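Read the single chain below, which is given as structure tokens and is the form predicted on its own.
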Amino acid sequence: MAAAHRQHKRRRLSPSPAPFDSLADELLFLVLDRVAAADPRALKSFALASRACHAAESRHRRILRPLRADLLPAALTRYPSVSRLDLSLCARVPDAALAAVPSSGSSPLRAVNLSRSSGFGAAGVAALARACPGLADLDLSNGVHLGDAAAAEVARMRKLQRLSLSRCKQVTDMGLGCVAVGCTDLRDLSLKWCIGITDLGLNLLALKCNKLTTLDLSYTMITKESLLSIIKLPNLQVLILVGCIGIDDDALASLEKEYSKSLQVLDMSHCQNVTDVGVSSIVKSIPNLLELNLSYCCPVTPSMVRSLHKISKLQTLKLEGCKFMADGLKAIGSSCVSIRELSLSKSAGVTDTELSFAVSKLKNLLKLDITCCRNITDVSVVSITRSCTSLISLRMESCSHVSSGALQLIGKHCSQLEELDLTDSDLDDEGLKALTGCTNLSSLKIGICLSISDEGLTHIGKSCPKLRDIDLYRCGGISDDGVIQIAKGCPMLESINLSYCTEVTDRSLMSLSKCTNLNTLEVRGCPRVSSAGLSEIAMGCRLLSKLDIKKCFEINDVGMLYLSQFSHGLRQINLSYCSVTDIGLLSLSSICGLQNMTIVHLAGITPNGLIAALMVCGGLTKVKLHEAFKSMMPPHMLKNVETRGCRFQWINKPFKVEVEPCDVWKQQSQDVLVR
């Protein structure tokens, strides 16, 4: 009897199998994917639950974003299944860190992002090539220190399909030639701002890499000598030629007898030597084009626009900053009836007559940008809302001659809107009330709209549950009551700008702390906001990454202590004019991922406290400081911080506390514009 009891007791005390042991990895990973989608932080909690959970989370992780390069070997050992390595949070990645990547012929790493990192050279790239033979995606953007030797090492990565060398200004034709010969499987290549590359290297690229589908040659020295070879690439779908001064009418005319069936996107914005004649000559060569960008390029003439009718599938036309000649905009309505997106931002010559005619013909228009088209009036808005009822995006910032009554028509007739920008307009509460039918609205920018109040925001809060981004910059008529309604009715809110809304207090911040997806908060110039409200944000909004509290005089060290404890994802902060001292700054510097700080005019900061904070905060890439500090800080200390990859910007601005009322500020801005 006693023996049976002991045996039963042993069975009771024997460890039960782990709850996930019976689940296949495929099912378990589906569960973890759902958990991560709901709350990315939950994976950390899951990993701490048990050894089995820890192991499962390690196998599940596919993307790794370390905060420090020296942690890289341990992190890759901890997560053996990582396929994407993002080092953009590491300001400095030395060659030794890349050499420490475990070398394995079966390495799962397929993508590495070094776009914001410095400190490595050809030796580090070579080590990466040896360790990751299957690498398919490599981003070396902003590698101003990388030259042809590094490009030669990139050429050893035979399986590369995507490569970005943007701003690698020391790379020449020799380096590009190595890449072209070694990486013949490339599909996506960016050479933006590679000013050492000429037609010689580009011709070789076109000869060897005929699988290219996307090519960015912005601000390079390309001319007609290689443009012909590029346009002949059989699979090229996207060609970006922004700011290429070597592209002119002669270069485009040389393509007149060529024919590209594959090209779908062509961007020639800021090509200052291209005129309407050149554009007209190229359209025959690109009959299947879907998107054409000629912003800040050439005058828009009727003859040029009429030539676009040969591109029957054209869906997106961007003409920002262009000068429209008489009947140029009308011709768009007649010749480009398939257009779904039209951008006329900051264009001269846009009138009511021509815009009304154009939109009346563009029945399929989904996106329209008429930002700063200051000559349009209610007439244009009436035509837009009557003809384009399927719009999902409308941008009309600073259209100052449109009345509040006309703005009400937008909400009444364009109920499918997802994005609306009415910044600096006569929008009032009735206009916001009219938007109650726009239940899909996700982005609403109504800054400098001085006639709106809490009543209007209440309508938005009750009717737009999908709202993710709202800009209320300098809306002096709103207070806590309106912000509270937005916070209650828009639980998916990710970004809110309350800068210079001087009636906003801690009550607003306390209500916004319930919006757990909030990652961007701007309360600059809100003097009634204090550390009490900021502490609620820190505890409730754990995804906070960008914070602007400039001229929030009541925010002090207490707020910084809460941020350091709860806001581990903070990347950017502006503390200027706050009541923060060395203590608060030191506590803030414990946030490992902090990259960008602006700390101008902090009366409580001493040179010693500043240096201590800068030395502790190892992830900084950019710091704005008042110029007075430059002579007070030891040069060798500043050099040490700069060596880690941090860039200083010295500001010489006078101390200014007063915050102008919103109406006074707007009048001053308009006076400057008139002058």
Contents of the next structure:
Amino acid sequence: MAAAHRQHKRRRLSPSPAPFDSLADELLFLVLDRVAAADPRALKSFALASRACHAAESRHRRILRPLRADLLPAALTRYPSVSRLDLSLCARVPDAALAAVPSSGSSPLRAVNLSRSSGFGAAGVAALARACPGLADLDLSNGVHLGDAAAAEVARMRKLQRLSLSRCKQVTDMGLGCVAVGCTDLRDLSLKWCIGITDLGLNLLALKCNKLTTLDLSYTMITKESLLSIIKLPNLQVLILVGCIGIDDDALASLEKEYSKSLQVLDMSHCQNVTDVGVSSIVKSIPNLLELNLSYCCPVTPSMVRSLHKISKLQTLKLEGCKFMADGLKAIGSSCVSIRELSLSKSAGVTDTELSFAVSKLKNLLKLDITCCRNITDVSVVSITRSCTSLISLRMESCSHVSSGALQLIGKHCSQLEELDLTDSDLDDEGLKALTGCTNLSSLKIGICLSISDEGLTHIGKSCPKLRDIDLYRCGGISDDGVIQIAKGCPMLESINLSYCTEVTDRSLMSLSKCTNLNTLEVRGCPRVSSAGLSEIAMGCRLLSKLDIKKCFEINDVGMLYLSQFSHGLRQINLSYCSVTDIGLLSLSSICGLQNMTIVHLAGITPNGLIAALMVCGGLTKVKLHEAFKSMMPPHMLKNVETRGCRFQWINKPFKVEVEPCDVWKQQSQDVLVR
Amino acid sequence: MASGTATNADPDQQTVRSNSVEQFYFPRPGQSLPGIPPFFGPPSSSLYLANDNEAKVGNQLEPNPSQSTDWDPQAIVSNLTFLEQKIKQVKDVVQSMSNRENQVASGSCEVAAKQQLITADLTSIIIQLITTAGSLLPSMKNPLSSNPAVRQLSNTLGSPMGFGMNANQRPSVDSKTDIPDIGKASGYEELINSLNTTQDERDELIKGPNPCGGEGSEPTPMEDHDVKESDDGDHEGENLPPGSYVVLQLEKEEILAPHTHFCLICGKGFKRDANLRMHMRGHGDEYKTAAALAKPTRDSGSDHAPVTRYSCPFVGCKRNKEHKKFQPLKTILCVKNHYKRSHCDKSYTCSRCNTKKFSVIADLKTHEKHCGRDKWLCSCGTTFSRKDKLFGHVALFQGHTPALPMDDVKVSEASEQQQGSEPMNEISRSMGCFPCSSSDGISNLDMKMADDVRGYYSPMSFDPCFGALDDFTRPGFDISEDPFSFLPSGCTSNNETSRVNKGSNVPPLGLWKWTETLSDFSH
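Next up, the form predicted in complex with the partner chain, please; the one we just looked at was the form predicted on its own.
All chains and molecules follow, beginning with the one already shown.
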């Protein structure tokens, strides 16, 4: 990639007026693809090099994510080959903006994402349908103002294959009927939270759109009247029925005679009217299922689990928040021998003996989630580590009865681990040392492990080069040295959480600034971090998008100036309790992609400065402010900001500077749990 | 005088005589005697069952009407046996006739002679029965001409067959002229005598039509044939196995007759038996008894009664028994509604939409209840009163989509003036099965059309401006897929848009689009 870079530079310097004439577009695009993969910002500098580079880059670009909807026509003119238009950064997309999309018969635009945008209606959708007749993918999620008229316009896009109408609560059967008749090519449809839709519309959908492979009907009013016709869809592979109160045992029993060969994924979590009887009856209808999600759905009885025996290919079983009856978990071990992924998080009734028996049979298990199974002890961990040696993901947050000795077994036996969550456990440096065998580890969550120190982190830094995500929340025992070891050893680090690690100073941030892929940094409650460290981060980690510096009292306007200068990708920032003033806030607001700000308890912020910043920052979608500001700011200004698509959340928390030590906090949290 | 009464009623019979015996049967279908073939059933049953318990009383008077004050059970029994024998005789004759008819097509004159014989026999049986019935009445005990009961009776006797015939053809009631006649009659004996004297006359009258050949005799073999057919199991009954029911076929006139129940005394017609019974109370105390007012019990004969089904007289109709896939009609009401709906003019027009026509008035009333209130609209312009009906329709027809009311789409319409060109064959697909240039084809469809939708969706009245365009002003249509796809591209131009916007009386855009379309066509 570096070679490619050099080549471009050489070509740029060559005297030829058209440096890319000799290079075929296909080859050039391959080069540019690789350059972009290495550094997302490289293309921008490439485009600025010369006219030819600019033109080449314009032809190359396939995905467009504009910051301002009003510039959409210009952007689409510049990038004629764009096939995906992602408007998720434009909080407000008025109808006029969509109407300005240049309409041409052969528009290459295939996908449009309007899921985060508001302000458009049926007219905008109609304009889009006219401009891009070949649109195949449209995301209208969260269009709470879109009604049947908009759906009728969607129906004009005949080639639509993927459509999301999630939370379009005003769409009724009439709108769905239009879509069903118009977009017969649909493969993937989400009707989540479309509470206006009933069986009538769904039956029509099932009749007209028989190419559907993925259907999300979560939280809709579907009942047994249409479930049958939906199950009969010949190509349906994924069916999501989360929180469908109309689905009950009766509805599932009515499918007895039918069966779907194609269905692979069924999600019935939060279906509160389904019991083990209903699950047992539907199992016969779905012989080829790969994934079954029954979280928060029904009690797990041995007979129900034994019925799962009929699904011979089942790979994933999610039983989060379920109540396990006696021998229910054991039956999983004997009946579901093929499963690769098992989730038992937050389930009641998971005991050592049953879990040990189950995992001893499930030798092929790749992913295991036993989060918050508070009753399990070392016995379970021993049998897990003994039989499931090929685990790549183990999540056992808040399994507080497991001893540090048992945790060492994890690292020793499960060397394939890529994801490990030991939050809130007795993990110590020995346990971390044992993880040195897990060289593939990419995500490590060891928050609230008070016993770990820099020594343990040094082991991780030395042996886990692929680490991308590390969570050290409230690890009171660590300091700069440990973080420096991580930063050195894990160059691919993308996300680090150092919140309330009170010993951490600017030295940590300086070392972390070498991790160029870092996009998320949380240093909340680290009072020794200052603007100096932040400025290093801003200059080094140019991809930074999420930053939490709450209660970093030392950080002031200087840090903000650096951020505004270098961190153009910043999307989300929490500034509460910092020493930032109006000046810092104003400079910060020049980051046009900023969407999310939390500005509570800042002594240096005045209402005028705040309103100025809000007016400048056009892309804001959510701002948390102290309630006191509500009365101090001119209402029409707030109204103006709100109409641009920004929502205000007024916080009324007491001002509280001091940070309690980690051990005190842990004790308090456990007291809450006991109570 | 009494003969005058009898002749008074005779014209009725003459008008009726061409009707088949089935007609006889028609008025009281529920009262057919089980086991008796329809041909014989009606005359006896309609009399016997009409006043059942009175028959027992009155019969005892019968043997010698002149000694009417006493009644002799012995005599009645012998009388009844005589009747029985007589009936059997006739039955045998008819059966032999039908058998022969099946074997060889026998000479028509021979048949005619036999038929005369049968008719004569039947008439005498009827007379006998009537006299018996007459003697039943308690008022017979005091033979007074002034007694209203006698008057009623004389009416009954005067038109012995009237109650069984389609009395709708009768002049309303002739009792007024009757009353003086009867009043002059000296007594019951005289009455009976007059009846007897008129008998010959009547015989002739009844015989009269029969010799006139084929058409007169036609119904009888038909009915016979019917019974046999169902016995043979030639029918394809839908629910019932063929042969398990008797097929009856009413004539057109009977079907269209407004009344089906007739007062035996005054001849007034009623639609319901219950109404008739209420009416009968006015004719005397004897009709006020609980037994007379009670609903005629059907189960008296239902143990053996064959299930009855009906055939439509329209030849070629699926409901006609000659049809290959004959599907019988269940009740007389079904026959009436079927015949009116399928084979009659639709003479009732909806006063609201002036389009929908019905032949059954109940259908019109049902329609009028929600005419113009249909809010579920299809892209083809059809409206429905219920959402599930619309969705059933959309599911059935390719390319039809649910359409939204104009208020909802107005916003989106505003930006819709420009039009992309699409191939012409798109028309046929998106338009479905109806032509877009004329509404003739539409009205043929058995659907509710949206002609009234205009009024529904736009409160303003455009009739002065667009009166001529009634057929085209179907808003909602254009909500469907590319309503203009049949227009050459570019025919809706920008100046039209501006015209729309400038218009002082701006109708819903959908309307404008149609008018624009029209003007484009007319250029």
